[in-house]
Structures are given as structure tokens and as C-alpha cells.
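Presented below, as C-alpha cells, is a lone chain in the form predicted alone.
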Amino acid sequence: MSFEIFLMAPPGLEPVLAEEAAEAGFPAPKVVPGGVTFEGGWPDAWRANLVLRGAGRVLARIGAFRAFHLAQLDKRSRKFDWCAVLRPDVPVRVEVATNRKSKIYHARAAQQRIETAITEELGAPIAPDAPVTIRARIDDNLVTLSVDTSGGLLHKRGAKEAVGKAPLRETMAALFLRQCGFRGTEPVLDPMCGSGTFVIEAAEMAAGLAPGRARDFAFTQLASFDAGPWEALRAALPAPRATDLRFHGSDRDAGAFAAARANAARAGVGDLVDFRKAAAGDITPPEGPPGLVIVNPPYGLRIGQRKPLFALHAALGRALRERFGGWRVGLVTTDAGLAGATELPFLPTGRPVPHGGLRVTLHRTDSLP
């Protein structure tokens, strides 16, 4: 059985995820708004959850039909082959999105029709905290049904417990690392590391560790799940790669890098990382070859907070320009003025990316002189 598989990505980072999917061997990934699609079967959806670092969710598009009014939606939902996907003993929840091009515009009423079809035709209970979610999108009177094969968002790798005040999701960190040209073959340093997201993600990439190796997925609760091939897929993962590289984080908050150390140990990369207390302006390059400095500094969005950040960014930029020749830099910020305060030779930027209600931009350099 082949169907469309949708990989969710932050708007603006879809091409980066498509590149990762292509490198991972998924066939002909196509960039679409909000993600990437490709044609595949259930084992492809399982593997995407297991190995892709940048995908936020993996949705399986399980069917579509036209519906111009609620009675038609009810009738066609009842005829849908739910038993091919869902189990009658596993609770389900339904989410519906509609648009103005559709004659069915009341999402809650549409949701109720689909829920009733599932309970009366299949027998599966409906629950708000169900492990399986059916997502229906009604666009130009076309009802597209998808099942969320991931469950919890995929940035939840299963290892991180301690997080900072404004954590960057691991999926977004992985895509920013990739945008900076990182492929696991050079050291990485984050001079404001917080809970260690960039550093730990880079170390996992260098070690060849699958991001989904330590968590569960919703697809194991579907009728289409087969434990044998899934276990074979997990068993076929390559062994962790040995590497001499080290990945470095520093922060002026001792509590932050203590939490980062604990997160790294849970992720299985504690021996590849080094965290220490240091102000951003006091950083020095570690021994060994140059690599990538990547940082997500404070944004200073509250009144009175922005002005001190210019001095912080200026001190960081001065340290990088004076001491980090041969290194590349990636800086994530909401404020181009703060990026400019570093006086670093940034390349032209791409689209801003939504992050926690804000829009952030990755500023990148080539190797510093």
C-alpha cells in the first residue's frame, strides 16, 4: 500500500528538511508549504519517525473524498475503511481544519460527524487524550484524512529533561545546524548553550545516533502496525560511530550547563561533550581543527532589555573575530540589529522562521579570516 507521507517542518525550513529526507533515501521528497511530502508505505513512515532529525511530525495521508455538506461528510466518513488503519480497542481523537473555499466551514460540526462515523462503524472510543489522532483538512470541499504516526512532537527525543527559559526545539536546531553546513564531521561550540540543545544534537549527528531511538510512536497503536518489521528496522540501525571530535558549550549560568551535562548523559553522548562556565565575550577556541560556532542568544523583547544585549552581542562578535579564524558562525535572533552589533560578515539571510510566537532568522558566515 502506497500513500502520501507528510513531514512537518517550520515554515521557511522545508527545503532543509527535504534535503535531509533525500539524503536518508526517501524517494523524491517534494517541498510544500509547512513541510515535505513523498510517496511511501507504512515502513517508510516508521523509518521517517526513527531517523529524520528535522521533521516535527510524520503524517500518513490515508484517504480523501469530496463533501459539500455535513450529510455528505457523514455518509462518506461512514464508508471510509477505518479498520485498515485504526484498531477498535484504541481510543482516537479527531482534529478538523476548514477553509473559506469549502461549503463545510464549521470545524466542530465536521469533527463530530467523523467521530461518530469512527465510533459507530469501527467501535473505537473517542477521547481527548487518545494516543492516536486523525487529522481532517477540508480544502475546496475536498476532505483529506491523515493519521499522525508520531504521537508526541518529534523534538521530544526522550532524553532531555532540563530545559532553559526559551528552549529551541531539537528539530529546529538540527535544521539550523544543517543550514550551517554541519554534517557531523567537525567540532561545534555554543557560547550560550543553555540546556545544550545545539551541542547535544551535533554530538548525536557525529555519532550517527537515530533521533527516535529512545521514544515511542503512535504508529505502534495502529491496525497497520507489524512489530516484526519494526523491530527489524530498529535492529538495522548502524552502530554508533566512534569519533575523536568534541562538542563544546559554555554559559555564564552554572546551573544551565549542569543541566546540559545531565541531558547529554541521558542522550548517550556525555563523553563527546564539554560544558563549562564562561561569559560569551571570554570564549576561546578549543584545541583541534576549526568548526562551527552556533548560538541562540537572548532576544531582549521586553522593554529595557534590548539595550544591554547590544553590548553582549558586540563582545561575542569581538571574541569571534579576534580568536576564531577559520571557524564559521551561525547566530539565531529575532533582531537584525543585534546580529549587526557583532560586526561579523554575515551572508544574505533566508526567510524568518516561526519560533514560540516569534520569528527568528539564522545569520551565517563563511569561514572567518
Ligand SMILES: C[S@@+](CC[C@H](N)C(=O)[O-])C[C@H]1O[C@@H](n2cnc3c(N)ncnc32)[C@H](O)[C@@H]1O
The other form holds:
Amino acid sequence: MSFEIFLMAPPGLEPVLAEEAAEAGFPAPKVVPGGVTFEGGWPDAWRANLVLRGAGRVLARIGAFRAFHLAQLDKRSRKFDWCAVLRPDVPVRVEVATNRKSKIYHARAAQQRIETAITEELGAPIAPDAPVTIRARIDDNLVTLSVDTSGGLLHKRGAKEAVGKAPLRETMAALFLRQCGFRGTEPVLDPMCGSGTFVIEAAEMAAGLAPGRARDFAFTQLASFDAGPWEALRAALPAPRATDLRFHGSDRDAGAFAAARANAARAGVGDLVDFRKAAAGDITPPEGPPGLVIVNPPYGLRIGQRKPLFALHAALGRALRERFGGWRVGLVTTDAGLAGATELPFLPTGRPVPHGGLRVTLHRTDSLP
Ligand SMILES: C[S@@+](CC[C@H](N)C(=O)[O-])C[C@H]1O[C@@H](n2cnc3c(N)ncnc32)[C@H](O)[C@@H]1O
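Show the other one: the form predicted in complex with the ligand, since we just had the form predicted alone.
All chains and molecules follow, beginning with the one already shown.
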């Protein structure tokens, strides 16, 4: 059986995720607003959760029907083959999104109809903290039903416990690394590494570690789950690759990189990373071939914070321009003025990407002279 599988991506980064999905062997991934879709079966949805670094979650589209009013939604929801997907013993919750083009516009009422159908026809309990979520979209009177196969968002890799200030999501960090051309074959340095998100993602990519190797997924609680093929999929993951590359992070806050070190050890890449205390303006290139500097400096959103950040960006830019010939730079910020203060030769930027209520932009360079 095949159906549409939706990979959620931050708006603006959909093409980057589509490229990752294509490289991972998923057939003909298509960019749509907020994600990427392809046709596949349950094992494809499991594998997408396990191996894709950039997907925020993986939804399986389990059906669609027209409903012009609530009584029709009630009737068609009751007829829906829930037992092909859901288990009567596993609690479920339902989320509904409607739009103005639909006659059913009251999301809460629609949610209640679908929940009632699931409890009364299948027998599964409804609970707000249920491990399984059904997502219904009602668009132009078409009800599309999906099940969230991931459960918790996929940036939660399962290894990271200590989080610093304003951490980037791992999924977004992985997509920015990819956008900078990083494919796991060169060193990476983050001179304001915080909890080490870029450094740890890069080290995992170099070691060929699957991002989902240490976490649970909601799909294991679905009726469509089959432990045998899932275990076979996990067993078929390639063994970690040996690499001589090293991944470097520094931060002027000693607490930040202590957390980064603990996170890397938990992720199993403790031997590939090197975290140290340093001010961004004092960085020097590590020994060995050039690679990628990627950094997400503080944004200075509060009044009085922005001005000192110009000096910090200027110092970082000077260090990179003077000492990092042959390296490429990726700088993620909300503030194009601060990026400009580095005086780095940035290429034209793409569209800003929403992140935690802000809009961040990746500024990239080619290899520095
Ligand atoms: C936005 S956070 C980076 C978060 C990081 N990308 C993560 O995912 O955890 C900015 C970091 O810059 C560090 N920082 C601020 N000023 C610095 C300086 N002059 N030198 C080095 N690090 C600095 C802060 O300690 C903070 O950890």
C-alpha cells in the first residue's frame, strides 16, 4: 500500500530537505509549502524518521473525504477504517485545522466529531497527552486525515540533555549545514557554539550516524507497525564510519561548552569533537585541511544589546578574513546589519526562515581568499 508521506520543513528550507530526501533514496520528493512530500508505504515512513536529519516530523496521509457539514463529517469519520492505522488500546488525540474556504470552519466542533468516531467505532481512548496524533485538515470542504508517525519533534534526537541559551533546532542546523555544502567530508568550526548543535550534527554526519538511532517514534504504537521489518531496517544501518576529521566548537561561556561536551559524549561523537573556551575574535584555524566555519551569534534583540554586537561581529569577521583562507563561512542571524559588520564576502541570501518566533537568515561565503 502506498500513500503520501509529508516531511515537515521550516518554510524556506523545503528544497534543502527535498534534496536530502532524494539523496536518501526516497522517490521523487516534491517541495510543497512547509514541507516535502513523496509516495511510499509504512516502512518508508519509518525510515524517513530514522535517517532524515532535516525533517521536523513525518506525517502519513491515511485518507481523505469531502464533508460539507458536521453531520457529514460525523458519518464519514465513523465509516473511516481506523483499525487499519490505530490500535484500540493506544490513546489518541486529534488536531484539526480548517480554513475559510470550507463550510465547516469550527475546528473544535470538527475535532470533537472525529474524536467521537474514533472512540465509538474503534474504542481507542482520547487523551490530550496521547502518544498518537491524528491531524485533520479541512481545506475547501476536503477533509484530509494524517497520522503523525514521529511523536515528539524530530529535532529531539534522544541524546541531547543539556541545552544552552537560544539553541538552534538540530533539524534546522542540519539543513543549514547542508545549504553550506557540508556533506560530512571536511572539518567544521563553530566559534560561538553554545550547546554545540552545529558541531555535534556535523560530527554525526561525518560518522554516518542516523539521527533517529536513539529515540522512540509514535509509529511503533500504530496498528500498521511491524517490529520485524523495523528491526531489520535498524540493523541494516551502516556501521559508524571511521574518520580523521575533527569538529570544533568554542564559546566564551565555559558553561556552554561543558554542556556541549556532555551532549557530544551522549551522542557517541565525543572523540570527534573538540570544545574549548575562547572569544570569537581570538579563533585560529585548527590544523589540517580547511572546511566550514558555521556560527549563530547572539542577536541582540533587546534595547542596548545591538550596539556592542557590531564590535563582536567586526572582530569575528576580521579573524576569519585574516586567518581562515580556504574556509567557507555560514552565519545565521536575524540581523543583516550585524552580518554586514563582519565585512565577509557573503553571497546573495535566501528567504528568512522562521525560528522560535524570529526570522533567521543564512549568510554564506564561498572559500575565503
Ligand atoms: C545564539 S547562541 C548560539 C547557540 C548555538 N548555536 C546552539 O545551538 O546552542 C550565541 C552564543 O554565542 C556566545 N558568545 C557571545 N559572545 C561571544 C564571544 N565574544 N565569543 C565567543 N562566544 C560568544 C554565547 O555564549 C552563546 O552561547
